[in-house]
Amino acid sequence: MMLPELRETVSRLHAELVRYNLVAWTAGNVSGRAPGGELFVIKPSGVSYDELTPESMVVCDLDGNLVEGDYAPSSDTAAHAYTYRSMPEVNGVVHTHSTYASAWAARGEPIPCVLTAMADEFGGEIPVGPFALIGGDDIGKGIVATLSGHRSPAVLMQNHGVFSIGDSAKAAVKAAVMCEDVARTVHVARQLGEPLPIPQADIDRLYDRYQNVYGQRSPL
């Protein structure tokens, strides 16, 4: 994928966080690395959705530093270039402040592993990472520090809100909102009574199933 499809489909995937009801305002970000993994596509700074182009992207060094483009890039930018470069297995990472999910972030609880809908994509709880101010690298290291080792694409920054990582752009997206999804219904279990916790072997078995098993599958 050279740059000006990446910036096309970043700028796409943007529009999903709205559909799904992810983000208020200009708040959360999409990002993608670009092919040979020195740069990557992000979200400009407070520009409206409705305004968000492919022209409008811009492009950055894993550094954080500008390369190409005609807006500051977003303030969430230091985060996903300290993540990039850090894991490079990682293509996409998305932030939200999604609403359930930000209520766990704010509390410091991590989501229990309840439901085997979290069980397939998660592998287990969704973690949450420490409190770090915006601006420098430490809601990224943050990220790494929770992320790396754990099945989880997804982290609750404590007091904050989702961060999420893929091996593309849009996976970050789905695993984005799939924590929104599964945050609301554990959140509305709780208000039923406790929820019922799925044995760890059983977690493994449903994570791996859907891992390699499910979906549509290229033929050999």
Contents of the next structure:
Number of protein chains: 4
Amino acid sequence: MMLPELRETVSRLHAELVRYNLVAWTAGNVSGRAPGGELFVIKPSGVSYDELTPESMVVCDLDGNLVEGDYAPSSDTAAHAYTYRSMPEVNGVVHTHSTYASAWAARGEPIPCVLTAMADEFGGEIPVGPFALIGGDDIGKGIVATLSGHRSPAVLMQNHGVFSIGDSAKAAVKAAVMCEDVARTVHVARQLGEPLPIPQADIDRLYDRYQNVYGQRSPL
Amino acid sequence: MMLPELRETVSRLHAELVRYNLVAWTAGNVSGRAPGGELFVIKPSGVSYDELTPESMVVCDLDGNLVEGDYAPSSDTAAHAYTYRSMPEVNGVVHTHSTYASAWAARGEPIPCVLTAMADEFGGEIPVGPFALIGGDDIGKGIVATLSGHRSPAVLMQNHGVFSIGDSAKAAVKAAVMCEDVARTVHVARQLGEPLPIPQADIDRLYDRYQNVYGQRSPL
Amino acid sequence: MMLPELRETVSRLHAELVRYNLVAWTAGNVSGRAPGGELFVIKPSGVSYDELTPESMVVCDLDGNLVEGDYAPSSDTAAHAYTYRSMPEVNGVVHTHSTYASAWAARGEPIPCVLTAMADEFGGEIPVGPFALIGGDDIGKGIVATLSGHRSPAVLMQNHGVFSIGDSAKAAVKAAVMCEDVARTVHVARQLGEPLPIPQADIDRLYDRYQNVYGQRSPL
Amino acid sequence: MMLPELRETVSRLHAELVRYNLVAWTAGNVSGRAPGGELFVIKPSGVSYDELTPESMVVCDLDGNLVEGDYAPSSDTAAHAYTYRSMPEVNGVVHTHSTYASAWAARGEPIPCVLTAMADEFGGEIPVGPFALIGGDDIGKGIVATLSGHRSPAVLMQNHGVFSIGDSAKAAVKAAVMCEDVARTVHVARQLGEPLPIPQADIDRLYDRYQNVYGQRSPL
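Switch from the form predicted on its own to the form predicted in complex with another copy of the chain and print that structure.
The complete assembly is shown below, putting the previous chain first.
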């Protein structure tokens, strides 16, 4: 079987989606690009998180074709594949319908950057991507058009949910977790008034520092 | 003992109601129709979810009469029985008082379809059924009148809670889980403004695709 | 050691407060009246829920004096004792600061009966008791004055939290769980409009039926 | 290895942040001052809560310099160090981005004291500290300026999150837990109207009693 280590990592990272309440039933998925860059490992379609194993993960090429696996790949595979094809620096993609982020997406409203943690992780607002139907490359195009050249590693796809990216599958999962966390906090803040803005120069300082100083200098 | 496999399935599915926080104390129940169509397995009344076992499940006929079991059947048995009698294609029924769905029900307000996941699963809005008292067939009639010919597998019974149906007990549980998930997300979206509508033609496309393409082609 | 069975029951029931997220740190307590009626078992003060054991429970008389135990009794003991002294039919008392019920209490606003489950359990609205300081019988008097002759087994003490009663410690815990459940659902319903009222005659029918028909005819 | 007992305590207390949902990913930290007063134990930077062990904790001096440890100290170490330098009575510091408290912080709005539990623990409102950038002593100065001479053991740092203090690491964790608990309850109360005020004299009585009477007379 190909790619045993990446299968293990991608399988295990789905447990983080469950732990942080980002998913209901089978409605979210993680993928990771394989070394070499031409393949990725992704969740099988319609399989519950409890039943995921490294062996049940499926391997696809960058056109989204099944290369190895006993199951059909996630119904969101085309969006993952398009993102990997278009953004060579991306090695992980996550999709969820997490509640608060999806609520901003349902209104088509970006999340304003009013928390220092949001400046750290997202470098500013979390943007909205277009309404797009499943079944072709429209979702992938919307993700790539919105995130290319943007600081944010997450996009709120209108009326749909979140796609996040990272230089590893784990980094993309972290972005999905933090996206829901700030989506919820800013929502709660807005329920009782207007959050105070953070000056753009301070957002820039926070983002720069966090990207360059935080953590243990190893891949997250 | 009759129907050991269905008893096991129905007993186990109650754990999903607990996992997704759809129930408090003993206030929710799952049933599944037996092969042959004339009997169904349902939760015993007033027994906690921790104590449910395949053996404690009870078997009823389609008039809601106890056929086998050491406990009284769920106080909602008449509504389940009426639904099975009236809708031969239904093989699973779930009832919950899940928070967000019940809040829409308390206002007597259907949940508008503003999420692609809702178009997938429900094919449009989730409808409201009439106010009905327990103790006869009024609740069952309200469920059947609302869901017959409707795409949605879930109905918000006014001032009461959710009933969901499916071609298996598991499918009905999935509908109950997804109903609360979209009830919460649309509620949260509406708290800070109006969600953007999804054009009916796109709802139709999403529903058609999801019903015919998604998953592993085996019963969910 | 006195009352080993009741110590076990009361100790174990605290886990239900944790399971249903009704308590933070050590801020909630359960008590149960002993057979004979002159003593009750209650949580020790300031001890975490993880560390509770049957042995760490304390026994008090109906004036709230410590009769047996290695710890000081809960700081709410006087309110429990006053309730047992004044309401001989009560065999269990629970106190929590559960979020949604305490929010209604902070506004001094009773929870209107707009859910059939609330008609079942509470027979109408959940009433508000007076603002009262700890340290004497004022809280106990407020509980008893509000609940005597009232259908509701729970009272929202203004700016404070919930006290619930029952004919057993378990029944009082159930009332505390259901109080928070309906407090949350009615809150959520009210956030986006006005819930539909349930006619008083229907509330009466539901309450009568639930008190006399539901469950397995054994103590809850 | 230095300070094995304090390493164990501080490591274990992080589990309380997880249990009470105060943190996402790695965004919160606990520290405890060592006997002697010149060193403190703190979380390593960017390490997940699951992977924390007594051995992975790091030891710093009161200028925030690493004294012992295999990892870089938390990126919030400077704020902890400044607090220990300036407030000799403080032996524990906690930092979180807990949702409801951070929402009040995003609006720069203190939490009004409308719950008796809040009078007990905080002795009045929970105050707001200044907006401050990470990377120097600005955050520490804001914490100390706000909390010095204030009854509240917690401060809402504007657009950022919560810092709490205590005479032990455990007491600081308790303050962080209770801060989020009252932040949530008062938020929920305010969503549907104005909470009733508690007269200042009653707040004073409650605070005095709780600080002097509650619990088992041993360190919390």
